[in-house]
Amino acid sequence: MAVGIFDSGLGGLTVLDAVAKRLPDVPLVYLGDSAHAPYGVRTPDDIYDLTTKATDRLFAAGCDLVILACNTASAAALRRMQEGWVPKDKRVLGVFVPMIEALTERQWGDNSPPREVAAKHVALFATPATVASRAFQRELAFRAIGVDVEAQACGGVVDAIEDGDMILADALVRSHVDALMRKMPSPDAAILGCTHYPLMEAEFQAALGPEVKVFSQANLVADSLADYLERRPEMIGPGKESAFLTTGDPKKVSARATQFLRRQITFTAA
């Protein structure tokens, strides 16, 4: 019954902690490659074959459908694996589409040529690689037309959340706003694409002014595995049991996951 989440660090218990609540019968078998975090400033190849070995563990632990929690993944190395590499009885997620039907209010499977929607101006804030990739521009372009987006790389964030620096993020974070707002000085919508992010929302929402709609990922991703594991229930694994794993030090990690969540998050060796 088993269900994979993988990110490269601790950003991806956002979306763990959110699914939970929305698919409390299901058990997740969470991976974090935090050995090798940050994601965002290693090169595509890199992400490609740090992101299979992630998610061949996640199979190996019983998951037929692992979701890449981790935007950087999804924007470097999703399309790639789907196209070449997923074995056929097997389905790997990423977390770009349930933001994009968000902001376009339309379904994934909506084929219709794009359109208008209410969001003009959308400001971007993501990883290095997530912003080199153009992904979500890529794949917000074939569901909307008339849609300015301006990316901001938002380099150390992940660290300082990654080392618990919550004083040096909310700086960082009040930084990367104040650049994309000299580029983009009213935007009408935020998309934080970033797992690690929502943590930091008040903080974004509060550099950005109330008049700016964040979009934030969690519950957008949970909402959208239980529509998908509603159409397509031979997707879950045949794994019984909740795990978290890491390739880093499980001592560390688990005190830090600890904190991210509120509650004891016990972490084994990958």
Contents of the next structure:
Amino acid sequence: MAVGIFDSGLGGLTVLDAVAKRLPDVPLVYLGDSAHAPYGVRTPDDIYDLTTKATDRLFAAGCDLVILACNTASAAALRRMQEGWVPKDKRVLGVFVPMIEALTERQWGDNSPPREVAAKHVALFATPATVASRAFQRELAFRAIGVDVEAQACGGVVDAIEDGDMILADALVRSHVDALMRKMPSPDAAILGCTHYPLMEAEFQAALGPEVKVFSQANLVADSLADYLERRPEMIGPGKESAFLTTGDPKKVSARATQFLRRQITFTAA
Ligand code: DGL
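Next block, the form predicted together with D-glutamic acid (DGL), ref. the form predicted on its own:
Every chain and every other molecule in the complex is listed next, the one we just looked at coming first.
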């Protein structure tokens, strides 16, 4: 009984934390590919190769269902994986769709035609690879019409977070929000389209101002996973143990993770 949660590094811990609170009895195996982070500056082929390798490792750890808690992997690799790589008895899900369903006020699986929604001007903050993929705009177009999206590639933020340099991360958030607001002065909503960014949510909200509604993924993904497992309980795989695996230095990664989640987290080598 284990569900796999994958991220390029530490960002997916924001999703893991929300899932652990929502589904306390489900063992979770987290894999952070810190040795290869950030993914956001890599090519789609490179992201695909790294993501499939990490997902295989999670299958081997007893997970039949793997959540790509990484927008970059969801945007650049998920569709290709679902089209020809994922074995028949396994599932790999991404983090984009729950967030877009929340933005477009839809319930899970509502496949009705695209319609007008409350948010008209949406700011998307994401990694360069996610922005370049245009996956957000594609998924949004299936569900909503008349939404103007301005995307800001937030170079450097993930590296600063992975390095624990929160002063630099804060300065970069402010400068990326400034750049976005020069292109779209009054967004109604902002999407934090990278699982690392909830660690900087207060800084994004402060820079955007109180009238902008900030959508952050962790709870949305946790609710959507709970909903999925209620319909497909057999997808909780055979694994029984929770674990934190990293391709990076377990000691360094454990210290950062403990700092972010404010509870003891111990990673072992993947
Ligand atoms: N946290 C990941 C995301 O949601 C990836 C960040 C990165 O490795 O560049 O996009």
